[in-house]
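First, one chain by itself in structure tokens, the form predicted on its own.
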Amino acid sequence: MPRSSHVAVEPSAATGLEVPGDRPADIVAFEAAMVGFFVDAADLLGVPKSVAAIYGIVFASPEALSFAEIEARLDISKGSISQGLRVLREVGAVKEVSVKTERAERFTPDVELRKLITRFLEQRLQRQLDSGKARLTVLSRSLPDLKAAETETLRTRLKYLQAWHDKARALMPVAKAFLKLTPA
């Protein structure tokens, strides 16, 4: 299949982690576009920057890549890398793929966006809603000494905020319901 000699990535779809190294130009600007759209997308969730990038480029192989080749294809330190592939496989977004040629250990995105999903709300927000829950109290135990007008008003935002919470961790269940209900 011919390749394109010249091929232009948007500025915004680099993010400057990408590697160029000896492949060709195209294949360089799909990995920066896909590696720009993850790490975009991840800053939305407050996903490090790094683990984004690690994301895009494996999702954006199509092979298995080992964990040399996403050290050549970005600019991040192996402590990164290690770090984003372990956070990658706690949540499932990555899986590994063994070639029986190979000692390397290789990884290939899941693509399945419910049990990403579904692993990110049990692994990661849920976490965050447990902890949520006891700094709620220890910060309406907390309220400064102010004035009674400031100190209703800071109380008023701290209910707002434990309704807030409340409602997220009602809508835990049922996120996770209708994930299981939803087809692949």
Second form
Protein chains: 2
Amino acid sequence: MPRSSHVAVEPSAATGLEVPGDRPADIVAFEAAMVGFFVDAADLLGVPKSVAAIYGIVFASPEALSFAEIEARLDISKGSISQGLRVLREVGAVKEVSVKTERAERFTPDVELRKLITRFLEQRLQRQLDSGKARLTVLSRSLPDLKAAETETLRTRLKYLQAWHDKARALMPVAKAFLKLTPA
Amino acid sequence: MPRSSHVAVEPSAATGLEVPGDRPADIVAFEAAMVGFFVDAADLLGVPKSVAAIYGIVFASPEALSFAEIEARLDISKGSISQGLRVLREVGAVKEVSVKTERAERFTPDVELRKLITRFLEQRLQRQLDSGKARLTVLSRSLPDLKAAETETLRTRLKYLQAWHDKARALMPVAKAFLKLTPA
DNA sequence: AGTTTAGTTCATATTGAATTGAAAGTTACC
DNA sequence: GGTAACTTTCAATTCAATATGAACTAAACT
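Let's see the other form, the form predicted together with the DNA, since the form predicted on its own is already up.
Below is the whole assembly, all chains and molecules, this chain first.
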């Protein structure tokens, strides 16, 4: 149960009406909106909410945040935060910043969204495209034998699939190049 | 439990080793591969397996298939088939073909993958882009007030997000145009 | 009218992914 | 080397998305 100024990691809604707790309302609201932004975007890509929320809260803070601060702001269990941070570090979405006087690590966004997106494209899409290619090969080798006309129908359909597949493959580099004309 | 020559709608695996049942093994194998292809592709896009499987089995048949045939070939419940077919009809992925001598409807792929893909792009991506845009507006209006330097950091981050967002928006039409240079 | 065939609906069951929380690990400091 | 602060691990749980199947509707034959 949210105890105070936790950012709701919930649905898409306006997320309004948080109990202000002890932190300034405007800041809490800003954080909520940011978390919402990333949560929405993430589930389009199939990334777990908690991970997106952690990224969002870190992104919304001008100062690097500690594990404890993230926990305090996000009503998410320690376990999830630990795992979420691991994922985010692995993909280079956040980086650790040590502060000499402190024990705990702190995290900031390792602002290279390009990396994240490229990585995503490569992993999910490229993989699917590759396995699809393999399957298509198998398919065209294993056309069952049927009446000529029927076989022809299937052959045509396969060609059609092929063409699409090729197009999808061709699109990837275009997309990447496009995204490379980047900002910051 | 699959009773005979059902196409397994399972994981990505080779799907091999089906009990041949009473239909020719080569056909069954071909169907399985086709279903596999679409199931894989679909779950990349977040489409339920059963829907993809139905499309696959229909796509793999040179002849339009009846509800009963789909059921017989796919080890999927009537309920799912009914719903799956509904979805597929709605998005124009399959069309009904009436055969005068028969009571039951039959289904063929309404081969316009372009439609499907475009539709997908528009619905999921465009929607997210639009809601994202709205959120970004809110965010920049509600920058909390903090020390100047901090506010500046946040403002920079927002600009950065903005830029990405714009780029994503710009990419959509490019992708569409690209896909429009189509085959068949 | 009644029976069979075809298909749909929807409450419930299944399943797999995400999340939790408590116990176990680390590391720094006394 | 003890203990407190911090973090990770992982078995159990929760939850949302899909799938199921029995009950129902509609149309087609007799």
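Remember, predicted model here, so these are calculated numbers, not experimental data. Positions refer to the first chain, counted from 1. By rigid core we mean the largest C-alpha set that fits within 1.5 Å across both forms.
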When you overlay the rigid core, is the Cα of residue 62 off by 2 Å or more between the two forms?
-> no
Rigid core superposed: residue 45 CA moves 2 Å or more between the two forms | no
